[in-house]
Each structure stands twice: as C-alpha cells, then as structure tokens.
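The form predicted on its own is given below as one chain in structure tokens.
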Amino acid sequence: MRFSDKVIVVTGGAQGIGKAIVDAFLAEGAFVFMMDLQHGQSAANLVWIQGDLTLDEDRKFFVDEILKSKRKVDVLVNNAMVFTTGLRSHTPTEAIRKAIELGAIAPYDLILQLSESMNESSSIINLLSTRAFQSQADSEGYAMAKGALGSLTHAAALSLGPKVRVNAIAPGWIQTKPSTLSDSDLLQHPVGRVGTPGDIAKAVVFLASEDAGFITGETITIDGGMSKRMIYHHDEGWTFATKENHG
C-alpha cells in the first residue's frame, strides 16, 4: 500500500468526492484527519472532527487535534466547499464573502499552520472546478472562491518547493447522488458518461504520490473532455435561445 503510515489530511470528506478521497487513502493504507459540517465517528485510521472551515476557531482546533498526534503531515487535500450564487440572485456580499472565506481563506489557513509540520516531499491538493475557468451565469460566488484557490495554488507552490508539491484538480461534472441522466448528458463528454468521485480520488492519491514528484503549481482538469467541445448555434443539434436581459 502507497500511503501505509502516512498522515493525510482531507476537508470536507462527510460525502461525495471529499468521502471518495478519505476511502482511496484509507484503503491505501493512510492514517486520515478529516474536518466537515456533518457528525460523523473516527474509526481505525480515521479522525473525524465536526467543525465549521469559515470559522478561525474551528480551523485552529483541526490543526491542534492533528499536531497533537506528534506525526508530520504528508497529504494535504483542501477539498471543502458548497456552491454560492451570485449575481442574479442578488447574493448579498456577506455570503460571497463566507464562499471566499471556505474555499480560499481556509485552504490558505491550514496550508500556513500545517506547511512547517509537513515532510520533505509532502504535496498538497487543492480541488478547484473548471467553473474557475468558465461560467454560468449566477454563478460569481463559487467562481470567484474557486478561482482564488487556483491563484493559491500556483504561488504556494512556488513559495513551499521544493520541499512541498502544491497542485490542483479541476473536476468537471461529478455525479455525487444518484440521478437520471439522458443520452445527452452523457454524450456531450465525450468520453461518454458523467464523472464519479473516484475518478477525482484517483487523480489526488496519484498526484499525492511519488509518481507525480515531478508535477507542481499545476491544475489538471478531469471532466471527460467536457470543456474542449467547441459547439456553434445549431452545431449537433444545439441551439442557443435569447432570454431577456437580466443586467
């Protein structure tokens, strides 16, 4: 196992890709700290705390519980975040604000408390979304964090090496929870399905891995191909309706 005796730390790992990544370590034999909103019970390897990431009290009492341990951190995944509107939803700046708070300040937080307490070839991960590349509109909160995290990562990267590795992964979409999904949804990627969160757990624990100990301050999107399809009006069948102006 790849990863027996190291020490992981994971946000937001209670479900979805955050669950998806606490599973692939654990089965590699990791030892992980997990912080999310949700309750859960820490297991053998495992070390759930329930707290709030926007919260600097919460953060530092994460911090503490792993550095209690007496254990250097090896993999760090910046993974928690909940999707935040924008504009026209009139979303007003405080949860914009609480949105950069999770998804930038927190990452930028816990890479500052624990980056002195990591081991020489130690990587950090931060999960972006390709929303921090391209939009929908009404969208501005979860764009504007995501980007963030990307800036951050390409700078810390170059502020922690070469004794840590900073990268970054931009899923696309990732189905979560069970759903219907039409011969469309699966045939715009063309790959020709949707993503699952082992898709993204693989890319984290490769890129965790010393097989990647030559990639840093990069972000690869996963998102079967997804983002790479140029569409015109009309092209495959797609057409584009006008709506009123929501300026």
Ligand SMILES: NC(=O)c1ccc[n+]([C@@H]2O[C@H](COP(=O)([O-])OP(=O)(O)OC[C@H]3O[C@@H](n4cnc5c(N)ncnc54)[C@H](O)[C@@H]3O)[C@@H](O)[C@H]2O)c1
Contents of the next structure:
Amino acid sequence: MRFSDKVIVVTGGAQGIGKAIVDAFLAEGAFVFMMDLQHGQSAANLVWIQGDLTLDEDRKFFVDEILKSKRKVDVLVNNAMVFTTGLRSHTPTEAIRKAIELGAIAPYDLILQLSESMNESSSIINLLSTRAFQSQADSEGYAMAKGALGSLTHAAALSLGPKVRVNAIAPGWIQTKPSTLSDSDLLQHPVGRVGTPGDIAKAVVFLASEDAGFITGETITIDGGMSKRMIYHHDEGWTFATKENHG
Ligand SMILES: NC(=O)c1ccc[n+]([C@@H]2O[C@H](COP(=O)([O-])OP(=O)(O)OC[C@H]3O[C@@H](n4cnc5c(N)ncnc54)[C@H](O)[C@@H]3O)[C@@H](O)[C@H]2O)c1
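Which structure goes with the form predicted together with this ligand, now that we have seen the form predicted on its own?
Let's see the whole complex now, leading with the same chain.
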C-alpha cells in the first residue's frame, strides 16, 4: 500500500478515466476527495462532493472541505473535461470560454489554492490529450483547453519545484464505455488495441509515486503508439478523401 496516509484530490472521478484513478488510489490505501457534476455516494476513504468545477464558489467549497478535514494534500489530479467543438460548428465564444474554464482555469485555481498545503513528496498530474499536439477539424474548444493545461504543467513545475512535481499524461483513444470496435479501429494502433481507463490510472499512480521522483514538467503520451504513425495518401490502404476532409 504505497499511498497509506496520503490525501489525493481528483476532479471528475464519477466515471471513465477519473473513476479508474480514484479506484487505483483507494486500492493503494489512500484517502480520496473528488468533485464531479454528478451526484454519488461517499464511502470508506472516499469523500464525493458534487459540484461544478467551472464555478469559483464550487471550487472554493471543494478546497475548504478538503483542508477542514485533512489540512494537507499529497496528490492533485486534474482530470475533469468535456469535449468542445469549434469553428466548423460555429461554436460560440462563450462555450469556448467555458471549456477553457473547466480544462485550464479550474486546474490553475485548484493548484493555487492547494499547493501551499502540499509537501516535499507531493505531486500534481494533469490529464491532457494527444489533441493538445495534433487535431481533427472542429475541435478548437477542446484543443485550446488542453494546450493551455500542457503549458500550465511545465510552468507550474518550475514555480512549485523543488517541493512539488507537476506532470501530465496525454491519452489517446481510451475506451470508457462499451462499444463495438472494428479490426481497423484496433489495428491502426501499433499495439493492436485501444486503451483502457486502467492504462491511464496506472501511469497516474506511477507519476504520483516516489519512483517518479526525478520526473517533473513532463508529459507522457499513452496512446498505443497511434500518434507515432506517419500517414501518407495510399499508405496501408488509407486514402485522403478531399471532400470529407476539406468540408
Ligand atoms: N477517453 C478518452 O479517449 C480520452 C482521450 C484523451 C484525453 N482524455 C481526457 O481524460 C480525462 C477523462 O476523460 P474521460 O473520457 O474519462 O471523460 P468522461 O466524460 O467519461 O468523464 C469526465 C467526468 O468529468 C465530470 N465533469 C464534467 N464537467 C464537469 C464540471 N464542470 N465539474 C465537475 N465535473 C465535471 C463528468 O461528470 C465526468 O464524470 C479528460 O480530461 C479527457 O479530456 C480522455
């Protein structure tokens, strides 16, 4: 039990990758606080607080509850995010602002409010996406928020070091809900499959552990090798469909 007596804070832990992260830390003996839009039950070593991380007052309530009860934080995982479209959908500026509030301002605010209660073995882990570095069309809201969170990661590593390490994980395609996948869906990944929430949770626990003590300001891409694939028209049967891709 590597995380006995450790206090872990996770955003968006109700489902998907966030839930796997919460479960992984609980299995390691940690005490976990989480905030999610969804309601849920607290349990042994888990405090579930319902709230909207885009709201200042809900973030303040979350922080107050953590520090009132435990007075220290060992690990903060900024995980909550929703996909947000962009130019092709004429997504209004207000929706883009909200995406950045959830994906980058909320993580900054939680770091600002919690980092003074961290100690010399503390760690912050931000969930990016390979979409921080490459894109499909119509994903500006999401890409902008993830890009900002990536920059926050390396800047905060400098500001909070040597006390606190700050790293990021950039997942690729992670299957969080049951769905039917084709052979091509799987085999386009050099490892031959899509990812699981557990693939990401294991890496979060590693980055939070003392085994990662010399790693800070870093982003680890976990995408089954997908973003390493160089694609040219007619490679491996792939064709560039001009109409589809240029709208
Ligand atoms: N699933 C993937 O393929 C994938 C790929 C790359 C990156 N990611 C990133 O990993 C993280 C988790 O992804 P996921 O697929 O598990 O997401 P998900 O949509 O399954 O879960 C996100 C959680 O965040 C919560 N949430 C959303 N808005 C909130 C708000 N305003 N306040 C509080 N809670 C809120 C939701 O209720 C939900 O429980 C995200 O940052 C996502 O961008 C996921």
